[in-house]
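The chain below stands alone and is given in structure tokens; this is the form predicted alone.
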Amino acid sequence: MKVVIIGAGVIGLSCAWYASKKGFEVTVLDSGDGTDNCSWGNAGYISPSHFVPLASPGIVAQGLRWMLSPTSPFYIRLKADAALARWCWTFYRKANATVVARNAPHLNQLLGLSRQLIEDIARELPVSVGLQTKGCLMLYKKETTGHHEAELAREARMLGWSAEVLSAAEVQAMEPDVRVDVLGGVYFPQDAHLHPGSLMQALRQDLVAGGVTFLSSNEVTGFNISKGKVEAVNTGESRLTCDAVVLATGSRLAHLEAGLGLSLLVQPGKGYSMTFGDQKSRLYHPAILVDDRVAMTPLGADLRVGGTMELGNDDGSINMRRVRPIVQAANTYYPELYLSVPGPEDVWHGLRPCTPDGLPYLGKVPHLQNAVVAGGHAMIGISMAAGTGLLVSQMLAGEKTEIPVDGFRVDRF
């Protein structure tokens, strides 16, 4: 069985990993070199704790308040764009308690499956990907935020995860090497983290060794479709015949959807990260600074700090007005880190593929027998990659999927 996977981000690589294990002949196409996607420089979290979809109650009102500030962690670049307008309207309609109650269990199952599988992948890969199972801290400075995080901890326990509400002193005890200035926190011990770039390099290296073909800098120009099946994928350089195709292009889903007769609601959400080398004061645990939506990830002697969500801004520009508050938040929560704001050349950015309801697209294209979509994982692609790869391979093989996938249907809007 010849499978063409379009997209060499962590989702595409995970799909290739499991498809190759089933003995399929796999070719991975990418318009870049595999390092220019939102997987490469993100926080590297494997986070079952992120079971609440992005479209959640209160997020619209909070987002509108944030849009009034040029330094807030959320921004929409308003422009005459019908796709963005439709996305925003659908997001508005989906951001309610009823939809979240329906969607959170689907997200939780996929996150749980991925959390289980990533340890197997890390053991099988020939080199280390820096997987650490130290949990994650959700830190806050505001009392109202603390109440909200405590409620999320209660919901997590109802779903079977551990969650510990901590005082400021208990948070400080978990970080003996740095001073932490917070009101309190919630600790999710089942969360893990790794170096996302190392994971992607190791996956690619192992896939190549196993016979998977990679075609980089190949832009897909169209598909040959006949009798309800994709027969070939066309690029500017070649025509690849196939028995099945997987669309795993992240924020570029909209560039190829029409070729498969799809109309997917997905918007690129730009985020930034900075990696500070050789830190003398080291964090022991990854942490999310909840009030400022900033992620902190210790990567050996390095520290990665990231945040911000910019919709409607999909160019390669770096908005330093959004970057500076990320670093300032890190210094506010950890006053003795003394991080400096880097220049634009040292700021990484990626475009997260966001759907209006916070769930990825994961399933077969209804009108095509042999096409699968795996995209729209927003900020938690690393967290959901392993489970997504396994489920896609099972769909390709015509097997029963490990968990139900109806909630991720590609035609749900």
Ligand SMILES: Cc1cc2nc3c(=O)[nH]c(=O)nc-3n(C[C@H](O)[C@H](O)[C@H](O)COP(=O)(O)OP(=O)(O)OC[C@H]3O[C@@H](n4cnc5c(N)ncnc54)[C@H](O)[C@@H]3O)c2cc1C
The other form holds:
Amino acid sequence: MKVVIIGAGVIGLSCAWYASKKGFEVTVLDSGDGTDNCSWGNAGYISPSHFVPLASPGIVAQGLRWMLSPTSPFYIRLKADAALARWCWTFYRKANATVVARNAPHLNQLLGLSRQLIEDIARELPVSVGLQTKGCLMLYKKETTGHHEAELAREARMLGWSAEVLSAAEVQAMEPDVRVDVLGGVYFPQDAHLHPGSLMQALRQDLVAGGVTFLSSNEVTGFNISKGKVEAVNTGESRLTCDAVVLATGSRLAHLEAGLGLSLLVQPGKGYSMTFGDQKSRLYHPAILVDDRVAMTPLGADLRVGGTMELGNDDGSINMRRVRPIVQAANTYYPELYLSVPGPEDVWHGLRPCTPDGLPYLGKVPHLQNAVVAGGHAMIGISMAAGTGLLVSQMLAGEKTEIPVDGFRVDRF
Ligand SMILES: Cc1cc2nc3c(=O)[nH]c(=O)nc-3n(C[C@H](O)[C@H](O)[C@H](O)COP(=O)(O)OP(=O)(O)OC[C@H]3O[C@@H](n4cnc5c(N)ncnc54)[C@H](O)[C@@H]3O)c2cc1C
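Swap state to the form predicted together with this ligand from the form predicted alone:
So here's everything in the complex, that chain up top.
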């Protein structure tokens, strides 16, 4: 079976990994060279602890407060755009306890499956992807945040994950090389992290060695559909016949919706990261600075710091007004790191593919026999990539999926 995967981000590569294991003839198309996407410079967390969807109770009020500040970790670029307006309205409607209670178990299952599979992938790859199974710290400075995090820890335990509520002294004991200035934290020991760029490189090399074809600089513009089947994928220059197609185009998922007769709600959520080389004071654990929504990831001797969500912004600009607070937050929680704000040329940006209910799209296109959508993983695409890849390969093979996928239906809005 000839499978064409559109998108060489972590989702496309994970689908290619499992599809080629099933013996399919796989071609991966990308409009770029596969490095200019959201999957390269992110924080690299594999976080089963992130089972609460982005659209959660309280987030709308918090988001509106943040919207008024030019330095806040969340911002919506308001513009006359019907798709953005529809996305925001749906997000508003989904951000309630009932929807979260319904969606969190779906996320939890996909996160759990992926957490298990990523260790197998890392073991099978011939080079290291820097996978560390040291857990993750959620750190806070405000008492109200502490209550919220303790509640999340309780919910995580109910779902079967370990979560330890820590005092400031206990957090400090876990980071003997750097001073940590927090009120407390929660430790999720089953979280892990890796070097996302190394994962992307290693996956691609191994897929090429295994016979997968990569076609770079091939922007897909449409499809040839006949009798309920996609027969070919069209790029500006060529037409590629196929037996099945997987749409894994990240934040640009909706660009091809019309060609497949779909209506997908996806908005880009721009975020930034900076990597500080050769740190003398090392963090032992990745940490999320919860009050400021900043992620800290030790990557060998380097330290990556990332954050911010600028919704609806898909240009390549670097907004230093939102970059500076990320570095400032890191220096406030870890006062002896003395990180300086880099120039815009040293800031990486990525566009998270955000859906309004916080669940990815993962399923067959209802009216087509051979088209699967895999995207919209928002802030946790690295964490859910392995499971997504396995499930997509099972759908392509017409097998029963490892976990139920109904909650991720592509026509759910
Ligand atoms: C600052 C930041 C930190 C993050 N940290 C984490 C983290 O710690 N853990 C985690 O799990 N997630 C994290 N994420 C989220 C994660 O990076 C994304 O969820 C994930 O990379 C999305 O992968 P993707 O393959 O769907 O999209 P992408 O990586 O964006 O790949 C999509 C690909 O499709 C291609 N494409 C698009 N349209 C077309 C077309 N028409 N034709 C051909 N090709 C096309 C693009 O060129 C691109 O290469 C973070 C994101 C950001 C911004």
